[in-house]
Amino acid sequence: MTKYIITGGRPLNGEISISGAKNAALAIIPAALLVSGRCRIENIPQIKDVTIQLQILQHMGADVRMVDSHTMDIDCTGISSPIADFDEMRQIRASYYHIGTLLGRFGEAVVAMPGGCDFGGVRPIDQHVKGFHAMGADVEVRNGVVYAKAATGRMHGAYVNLDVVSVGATMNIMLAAVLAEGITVIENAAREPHIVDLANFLNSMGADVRGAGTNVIKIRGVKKLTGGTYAIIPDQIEAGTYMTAVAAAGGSVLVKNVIPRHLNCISSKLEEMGVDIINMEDSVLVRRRGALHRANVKTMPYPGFPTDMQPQIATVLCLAQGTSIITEGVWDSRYKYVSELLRMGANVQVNGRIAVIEGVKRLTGAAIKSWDLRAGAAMVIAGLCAEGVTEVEGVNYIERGYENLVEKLRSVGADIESVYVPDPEGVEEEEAV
């Protein structure tokens, strides 16, 4: 298996450049599905899930090139069948936007149930189920299995009121209805950026999505997509991520490669805690000299704080002066990797979705495990700012939706490495998914 090696105590300073949206291009590519002819897509991230995605295309048949690290080609003019690879399809959470996608090309999809992060709670697709339904699709689950199929032989226009805001549902409901007859209105809609993303990109192959980061989404149904080029966003995830690295550890860091307004949610907590944020036309200047003070976070929809950003701020909350409180707004439970920061010296209460953190002059080093893509972040975050050496076994989930994590803190003094140890048994890590 792969660990990561930190030894802590050292200020991050210099540059770091973003990579596209992870949770963008994970939507856009199966996206190329319902478009005639070829895409190009730029700003493409090259992390573990985006490769996966890819796979699920080309084992269906599509023409999948790479014209440079982060560009792609794609073609799905070869696809006929509206089955995906079932492994591939248990790997990664986002491959329930095939289910979409085939609707919307086929009428019909037979999709494995997805894969992902645990972190301590179910993650339902029934309000993807009822965008479905209400545009005249039968969708049922056996043995893991999901089969829907429009009863018509093609998705038609329909009124949607999520009961939740959720963001996979906004979107997958979106996929199916840009070449359904008529139009779908998705009301309680998510108003994520790459939610937007999705949308400009689909608009700019043809299609007719209105109200994109607004709680009501209207789209037009068109006979058909048809090929061009669009590059992905920054990533909002990673930047806050290096964000709240540089609260934790100290030091001067230009965040580059961003949209500031996508992280002013991120922006104005860190504010709060005491560290200096300067927005410019598109970086944001990080520092953190003095110490941290102790903050309140809720975690909500965009533009709210966001969830995948809750162990990162828990992490920098250990060290800041008094007590600070996380109500986990999204999901019941996201505190697996509180057990972690608990061995390296934190002081941390959890509650159901509440966690109560007092903080501590400082972290010690410790062997810790990755419970999940972005409690792992926050395990790297943990060892930047921890005296002595920190040991981060499970970085498989990091590296699903990191680009060269590892280079890139190297790139502003951090003392990390990624180290091969053989399993002692001689058996290979099993693959997380």
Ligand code: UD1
Given for the second form:
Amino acid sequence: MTKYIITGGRPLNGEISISGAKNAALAIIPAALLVSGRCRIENIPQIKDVTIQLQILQHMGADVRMVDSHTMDIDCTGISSPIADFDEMRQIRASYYHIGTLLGRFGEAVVAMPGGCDFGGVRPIDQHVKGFHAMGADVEVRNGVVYAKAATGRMHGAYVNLDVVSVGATMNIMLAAVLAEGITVIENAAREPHIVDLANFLNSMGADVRGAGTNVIKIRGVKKLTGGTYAIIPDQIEAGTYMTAVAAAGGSVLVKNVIPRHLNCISSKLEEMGVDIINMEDSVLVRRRGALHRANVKTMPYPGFPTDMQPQIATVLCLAQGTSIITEGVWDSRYKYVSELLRMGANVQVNGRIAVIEGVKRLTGAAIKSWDLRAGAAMVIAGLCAEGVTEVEGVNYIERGYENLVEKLRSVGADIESVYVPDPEGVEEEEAV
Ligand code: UD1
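Having seen the form predicted on its own, could you give me the form predicted together with the named molecule?
Time for the whole complex; same chain goes first.
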């Protein structure tokens, strides 16, 4: 098993460059299945979830070639079956985009139900199914496999009003709609930057998607998508994670290769907490010298404060003067990591979706665990600002979504190393799902 060993208390100073957006890449890579011919995708982050998504396409028969460390050529012409029921599908949540892409291309999909981070319960796909159903598909789940089939052999356009704002459902319905007969309208659509990125990718290949970034998206089905080249946007959450790391540990870091507008929801909260933020064209300077102020945070769909930044901001607030209240507005439960912060001396009480944080003067190093991807990032932040040595276990979760986290943090002065520790019972750490 691999652990991170962090000696805390060092301010961070220098520059960090942000990789391509995980959540955009995880939808754009399967979208290549809708393209006739080869497409080149640039700025792909080198992370475990992306590797699995590429393996899934290869398993289905795609020709995937690495052009350089962050660029892939993908040609899905060789895929001839709508069946994607194999193990890699169960390892990541984003494998569910293959329901939309296979329905779009073949009018049929047989797809293993996805895995993904566990936020304390099931992660439903009823809104995806509602959309596919409106577009003419019968959908059934049997023995952990989704069977979906368009009654006429081809999906048709439809009006879909989502009951909840869902990123996954918005993207999946969009994927099923680009090659459908007629016009699809998604109302109450999610507005996250990765939704706009997926629409831009599809449009650059010849699709007709309008309104992405607003809550009404209109997709006019086209006969065919043709190949091209597309570069994925920078990762909003990776950038936000390093911004909160600077807020927690102190120092001054230029976070480069970002779209500052995508970070406004995070930047404004950090400013409220006493952190200096200076936006430039494609970078953000983050500086923290004085004390941190308390703040209340409510997570919401974009452009609200992202649920994927909740564990990181909560960790910073553990060191802010006064009482802060966090309200988790997207998931029923996303506070498993709080038990680890308590071991480090934090004062946090959780009641359902609410966490009440009484700021403390310091956190102290301890042996702690990552519970999921973003909670894992928060544990690293806790280690960076704690007194003494922190050991973080379960880093396979973190490496699913952060490219070169250890190297990036070391480059700005953090004392963090990744060490391999043989398991005493000889059992290897389980793969993250
Ligand atoms: C959500 C986040 C996304 C984040 C990801 C992982 C939002 C709106 N989305 O995306 O930014 O990257 O978690 O942390 O903040 N839901 C249903 N039925 C469905 C689909 C979703 O009820 O068919 C509910 C979920 O239970 C959840 C909410 O809708 O309460 C948002 O889900 P959704 O946006 O689909 O989740 P992700 O795409 O995983």
